[in-house]
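In the form predicted on its own, a lone chain appears below as structure tokens.
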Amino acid sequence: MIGPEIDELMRLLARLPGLGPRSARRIALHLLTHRDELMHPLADALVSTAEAIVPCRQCGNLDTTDPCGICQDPGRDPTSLCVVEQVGDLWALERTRVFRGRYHVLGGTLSALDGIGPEDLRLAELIERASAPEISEVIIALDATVDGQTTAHYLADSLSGAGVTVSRLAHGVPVGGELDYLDDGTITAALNARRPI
């Protein structure tokens, strides 16, 4: 019914996060019916971005420069290092405009089931960076999953000799959250992390 090029477009779109075959079909149709104002500029942007993006040697972020814009920013706090799992987590923290230190992207978490060990992550680079004299705090900002917590504990142990304060993001009731809708683990974490007001 449709040509192989359109079929390939839909197949590739369906591989994007959050999209399935139906969404991919709708997007493909929208792109095809808006070729000049959307599809061609999008294709050009994809090609130029793919050619320009490089991983930052220092933190692991993706940018058009190496070191990245965050690592080059003289206004960032050089004493604080925030450890995240993936670049998307770094971007999420940056959206808040709250953290003004530097980052370190691990590239994943430890996972015995998936066969991911310390040598598969950027852990050696983290320990080297955390041992620098200007670093005073390492903030572990990993997901509250089993693998994330396992990795956080491993990092805390690994950084114990670096002479830095190791902290982690708070866990508990989200802003706007209702207790009745939260799972037991979240409520337990919130109770354990309570503080005076």
Second form
There are 2 protein chains.
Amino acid sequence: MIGPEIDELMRLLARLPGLGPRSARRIALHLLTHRDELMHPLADALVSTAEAIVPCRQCGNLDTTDPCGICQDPGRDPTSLCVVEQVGDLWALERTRVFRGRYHVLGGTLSALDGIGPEDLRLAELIERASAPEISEVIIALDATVDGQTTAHYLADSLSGAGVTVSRLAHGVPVGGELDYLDDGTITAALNARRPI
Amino acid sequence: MIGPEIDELMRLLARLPGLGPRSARRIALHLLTHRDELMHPLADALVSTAEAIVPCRQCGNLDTTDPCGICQDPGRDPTSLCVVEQVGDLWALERTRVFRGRYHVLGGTLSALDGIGPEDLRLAELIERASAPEISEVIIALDATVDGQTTAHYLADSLSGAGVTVSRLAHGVPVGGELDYLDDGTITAALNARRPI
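So the form predicted on its own is up there; where is the form predicted together with a further copy of the same chain?
Full complex below, order starting with the chain above.
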């Protein structure tokens, strides 16, 4: 009843994260009824972005240039490296505008279950970058999950010979978080890491 | 930090129904990291669908042909017309495979608040189609909202001279619905339209 073109469009939309068959149908219909304002511009944006954006060979960030804007920026602190799992984590950290050093995108975390070992991550590149004389600190900003923390400890071990300070993000109560809704692990971590006011 | 190409892509994605800035960011990142499997095919599907799909001049459906597949299908019952607000409603009815007649997409509902009057809808076309000698029934399948029902009554009035039976969808308890969670209006309608078992 609905033609194969729309079916294919809905099938592809349904594969986007957070969308399912119903929301894909709704979006496909919205696109078809807003062709000039939305459908054509979106198609153009997809094509031009797919062509323009390349991964940075140095840090793994996505940008229009390689090395990326952050790696090329002379205003960035050359002494510190922040290790993140994915580009989305890099974006999240950049939004805070607190960290002024450079990044290293690991491309994943170690996972015995998923068969991801050290050789599947950009680990050799990290050790090489961290061993450069100008680097003094490596901040490990991985997820506070089991895989993330396992990877963090593995990284700390691997970096022990690089002559750098290795640190990780603090655990604790999220800003705006209510104690009543927090898990025991977070409360324990926050209590153990308590600080004088 | 994130280039203007990605910003533009995220801005367009955030305008899709059901998506906001956060989900648009997540989708943009997913697309950039799945370029060959998803980003290019999606761009191609958008372009080819936007080019291939046209509105049917007769019923208002969207299809690759004009008149659309449903209007052209000789297996369709030529005596009944089903009036829907939007193409999405037509798709919803087609999924049930119960109605075998043809459709008429009104393109909206009357709304004093939004300044939508009869001349903004495909109403003259409906009356013309309903006046054809072969049409014996017009089923009004509009939303059970205030605007939908106002429009349904207006349509029933407008069609009174066309020599057709005008009917509307039944109101009642949705299949699988629990009485406890239903509004008073639905329960009242279901009670008034009660049927012997």
